[in-house]
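Starting off, we have a lone chain in the form predicted alone, written out as structure tokens.
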Amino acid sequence: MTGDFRTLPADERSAAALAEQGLRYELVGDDPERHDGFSQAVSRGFYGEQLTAERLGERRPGFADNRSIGVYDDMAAEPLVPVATVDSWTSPLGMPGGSSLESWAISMVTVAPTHRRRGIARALLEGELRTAAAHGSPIAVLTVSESTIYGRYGFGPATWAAELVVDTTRADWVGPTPAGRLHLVSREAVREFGPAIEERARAHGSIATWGGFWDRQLGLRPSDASSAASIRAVRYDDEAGAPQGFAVYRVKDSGPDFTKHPVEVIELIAASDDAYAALWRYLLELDLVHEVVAVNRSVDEPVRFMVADARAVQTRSVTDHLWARILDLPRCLEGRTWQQAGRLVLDVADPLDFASGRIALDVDADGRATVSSSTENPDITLGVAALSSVLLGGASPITLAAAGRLAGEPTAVERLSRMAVTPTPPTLGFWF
């Protein structure tokens, strides 16, 4: 099946399973009242505020771009507010080597506390996977608030994100001094030039951003006016005057000591090494600042080696971030560039049977893969979740073997690791 994903019908199997409990599983559709009920349910599910009319109005345009499913209980006190939600859309997913695959991005998975443990989450997720597969999307992706749920549906963690805390009093700059120029710019200006820079800078492991994302990050929604007033932005242009990167940040309250302001980095996006260095140096050398905090950064950030005291750059946390779920083995394995030539027979188990089978993976000297079915003895046996973790190049097959997530002779596991693991880790810089 191809065509507009937004017009795909609600999954019949999930609808039937929930109908047995007196629940309606259906597309939210075009009714603004149903949009508002969905938005309130999502906010409730993530312990957000009761949305005002202004905030509800800001969210309505996004329904035109996504496919939203609600689970409705006609016996609930507020029957227009669904008791469970899921939202999805298609987006290019950056693959190792610079290509991309269409992914089925899943978000806003919530179940009301009054309706837990009734199989609703299973109906939501399996319904999404069946719909994605029917549409022809080879892979599904999501970011998770609760990491214990998604492995049972074949998802595996595929990127990791670090929170960096830099003590600027110890972070004397020893990195490059780019020849370009920095410009202070407005948030509105970033909204115009930022998406194009982000697209050029996008790493493998990331999906595309969207209009509402930028309005949120830059605080451009009317309801954000007061809280966003402190957001600042800076742009780096190269020697030829071409914009190559930008940072969006907030200088927060210092407390009683005015020399100790913390800086929150909202975005730091660089399409060149010079832009990366110039923007980090700018942030670390701000006056009256003692700490710079940046979240959702790569687990291998060059800034650690750009300051005199490496211990000035501390990693507060590293967490799993993007989770991936292979739906089409050949398209996914052939959709990336591999790091070296080699051949392996993989026996892949998939409890939902989207991507199970024994396949031969043949990679040529240019890193191009060919996948075919095989009856040979497998070199590697693994589940689809483990293979989904390996796919983007961020998870080591050697580590997964030690964890019992895949099995094979050590030489085969090492070969898969040399073929799969990328020189730079896959990175996603935001939640969705």
Ligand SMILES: CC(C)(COP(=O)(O)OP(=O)(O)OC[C@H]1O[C@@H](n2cnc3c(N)ncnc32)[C@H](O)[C@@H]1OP(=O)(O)O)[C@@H](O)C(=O)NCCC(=O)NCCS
Contents of the next structure:
Amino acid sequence: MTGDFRTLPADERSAAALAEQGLRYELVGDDPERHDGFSQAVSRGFYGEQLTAERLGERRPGFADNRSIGVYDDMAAEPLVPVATVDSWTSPLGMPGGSSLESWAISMVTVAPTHRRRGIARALLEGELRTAAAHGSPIAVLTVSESTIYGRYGFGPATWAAELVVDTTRADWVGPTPAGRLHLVSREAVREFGPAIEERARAHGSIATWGGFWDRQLGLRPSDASSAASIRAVRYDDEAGAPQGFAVYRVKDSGPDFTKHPVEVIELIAASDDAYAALWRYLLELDLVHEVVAVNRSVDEPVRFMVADARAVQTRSVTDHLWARILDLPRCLEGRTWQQAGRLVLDVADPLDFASGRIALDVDADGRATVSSSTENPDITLGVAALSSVLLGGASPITLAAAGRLAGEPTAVERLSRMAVTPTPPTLGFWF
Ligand SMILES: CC(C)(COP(=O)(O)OP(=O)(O)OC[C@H]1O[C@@H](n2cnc3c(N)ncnc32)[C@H](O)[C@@H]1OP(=O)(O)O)[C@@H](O)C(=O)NCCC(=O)NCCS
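Next up, the form predicted in complex with the named molecule. The previous block was the form predicted alone.
Whole complex next, starting from this chain.
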């Protein structure tokens, strides 16, 4: 890694490309007025509200932790509000096998409606990738508003998220009955103990949470006071009294029938199977509730097998969630554990040329990989986006071959699939 990512200069090539359009591409820096302009631009870009002074003030501390870039148009009516924004930070990304790799997380990509479709987003994204690579981050990650935007920059969908809707009238509990106990707790208490449990429970495919994330999820920002008052929380402690998981939820308005309250699960985070079972059981057995809805869940949730009627647990949607972009092939492929030993020569195409090349992937009996450059005939030919989808175990090479996203003899494709599959799916439980 090269120094503090927050102070890395704005990418020169992107700055030059945008200067040709009379635009300034710059770090937002430390000026509170520029912070506020950036926040307003982001809110406007995602069709959010015009932010009040209170909300602007709440967002200011976050600028100290991230690297924020604005594109400024001096001819705009409000020149301190950038016409385009992007925000980034480095974060450990959980890899298959339990280790983590430093990732370059990208967020808040917006271009003002008045400035769209003239290459500004391309300059932002390519600038981020060049800066990340120069910093030494081996992979970039983001979540997306539309799945049409980022493939062109070499990102591939790497985790999937399910929205579950449980009809509690059909969901009689047949799962385990853990021996620990549940405690109703305050949102403020969750802010204290929650992040440590989340860190222990974190799946491969997830980046780290951060302070502002918890304040938002728990509704602890002063401006959330009225909307967050209905948020409740429950914690599971094991028999020894050690906290192992928690759920944060909201019982919503029932309408005219008081027996039909829907429950929105904001977080259900469990560091043990017992905590998982106890927390789901608690939510599914709440009185006066007919439906429990949980978003950003794994596509392979054990709760389906814990209720008498498996069809009580419906999947309303499954969508791509984390998108990943390999920048450094050897560090990414050596940064995970593989499921099976084997050797394959991969020919990787990368239009932006961060990760192109022919490499031999050698995996030993312990699942450890060694990557070396190769001149042999390739077993598999694929683009960097497809390999980024495979890396965390979220996409099967067999499926990608059938989709025309990678090519190779069927035996080689199957070997890569056996090597890359993970025992549980990669999962990211939140947006960033
Ligand atoms: C998505 C957004 C950032 C694109 O900005 P932009 O400056 O208009 O994009 P560019 O002009 O740089 O376009 C680059 C390429 O992306 C394509 N593109 C841009 N927006 C697209 C979209 N929404 N869907 C599909 N393709 C898109 C362009 O056609 C262009 O294609 P090319 O590579 O074939 O030339 C902008 O429309 C926006 O702010 N949208 C609302 C907020 C949002 O969704 N942000 C993304 C958050 S993840």
